[in-house]
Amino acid sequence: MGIQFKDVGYQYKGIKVNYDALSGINLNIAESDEFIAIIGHTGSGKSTLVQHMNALLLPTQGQVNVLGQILPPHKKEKINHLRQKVGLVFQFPEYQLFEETIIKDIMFGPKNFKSTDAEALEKAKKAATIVGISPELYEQSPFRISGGQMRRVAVAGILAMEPKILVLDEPTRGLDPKGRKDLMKIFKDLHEIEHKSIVLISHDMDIVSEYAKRVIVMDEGHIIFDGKKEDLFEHPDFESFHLELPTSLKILKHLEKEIGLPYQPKYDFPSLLSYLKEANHE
């Protein structure tokens, strides 16, 4: 049992007019082994959609089933436990750091969900190891480390709650290229080694093409595409989605046009480089 949306709509209430942020959403996300990118222009409904995945928002129409919990819930049902089962990493999560030491900040989530101090410490150390925070940093202030390290600490705080599904809203925004690569490797390893389902909002089409297996395209509160990344980027009407191609595909299309190099789609730079080396030796 993963996450299922059934005819879901959501309205933001205005002073005079309500705004439909989501409409007619039907979507299934498996509990494990998914790596999904959600893309679309600003205002398309991406963040609203993912905030339904751990009950930060509740549907105004239809139902969401999150790991067996139906939303909206009955009046007396508690839903806070979903924040533990579905970990949501917001944009710039380091802005939510507040404890006096790194290890205490990572421990906060487990303690909030009733782990003992010893259990929370064990979970925090495991999460810190996953994101590459060394024991020498545990007692340092989270505000006296680099921006990239702060991002890792914030992510570790979510991982320490041991979520079944990890939802990431622009997790690499503001990072330098090395920071982006290092953070995405963490998420890739969680997916491949622990079989965790990853749901990723991103505007970076290079990240989408390299890491995602499945892509959901949002437009004006609707899902207009849901399928394999290969089917999206090779879609005969791709231009109708008003999206940028990944850099690797742009290069290959340019080389086909300029020098007649046979177009073979490659979705990451190592694959692109390997293909260009092979072509050069022919």
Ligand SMILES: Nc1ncnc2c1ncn2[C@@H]1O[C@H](COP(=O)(O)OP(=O)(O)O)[C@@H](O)[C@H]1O
Second form
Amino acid sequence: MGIQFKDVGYQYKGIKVNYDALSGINLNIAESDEFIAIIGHTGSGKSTLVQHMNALLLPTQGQVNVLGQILPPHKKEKINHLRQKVGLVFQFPEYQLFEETIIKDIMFGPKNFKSTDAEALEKAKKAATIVGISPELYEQSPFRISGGQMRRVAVAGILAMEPKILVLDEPTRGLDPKGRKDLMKIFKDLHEIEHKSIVLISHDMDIVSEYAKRVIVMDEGHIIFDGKKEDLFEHPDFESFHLELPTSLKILKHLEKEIGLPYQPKYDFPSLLSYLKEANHE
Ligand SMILES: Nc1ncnc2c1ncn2[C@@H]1O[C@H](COP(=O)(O)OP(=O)(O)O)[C@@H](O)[C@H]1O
Ligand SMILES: [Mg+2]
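Hand over the structure of the form predicted together with the ligand; the form predicted alone is what we had up.
Entire complex below, previous chain first.
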């Protein structure tokens, strides 16, 4: 079933003027095994697009189908359950922490979706384990832990609802390299072990290159590319997308030009390093 967009447009209604944030969006996301990065300049419509995936926004044109349900034209209570099935982690999700203790904060989602206290606690503990929040922290205030930990508590709050699809709006923004890596490892494992579909907005081309399988490029409310990561970075018109190349590909292109090392795309640092070692021994 997954998520489908058919000729979708979204218009923000202003006092004087309306603004078309999305137009002509056609998109198919499978229910499992996807790892999609959504990239594009600030204001290109990425956040607007993903907020349709759990019915936070409803299309003003066209049709969105989320896990077999067509979104209605107006907000009604019937779409609430989609917020549980498609978990959306906002930008800076730690701003939405509010409970007195970490474990209560993580339990909030499942309780909201009719889990009993005992069930919610069970789900919260499981989610805390996934994100590496240890039991000693459960009763602490979510405001007394590090930024990276706060971010992970917020992610656990979404995972505790046991969503089928996980949508992340710039989840690593503002984190240090270790925090970024720890968080990406969580999403990578959910994808590889549980086969969850992950949709990730990111400005970080190294993260896109290392983790995503498919990339969607947005520009002024349109999708200008949707395909395999390999096909994006090797696209003959790559420059027309005005995107940066990931560091590993930049290095490889540079080495080809400067020392004639044959260009072979490598999408993360470990495979770049083994290729360079191999080349060095030849
Ligand atoms: N609540 C809003 N009201 C009016 N315009 C908005 C609102 N949110 C976003 N926009 C506009 O819609 C466009 C797309 O925004 P957004 O989806 O946030 O882009 P991105 O996530 O790619 O930066 C931008 O021009 C932005 O200014
Ligand atoms: Mg955004």
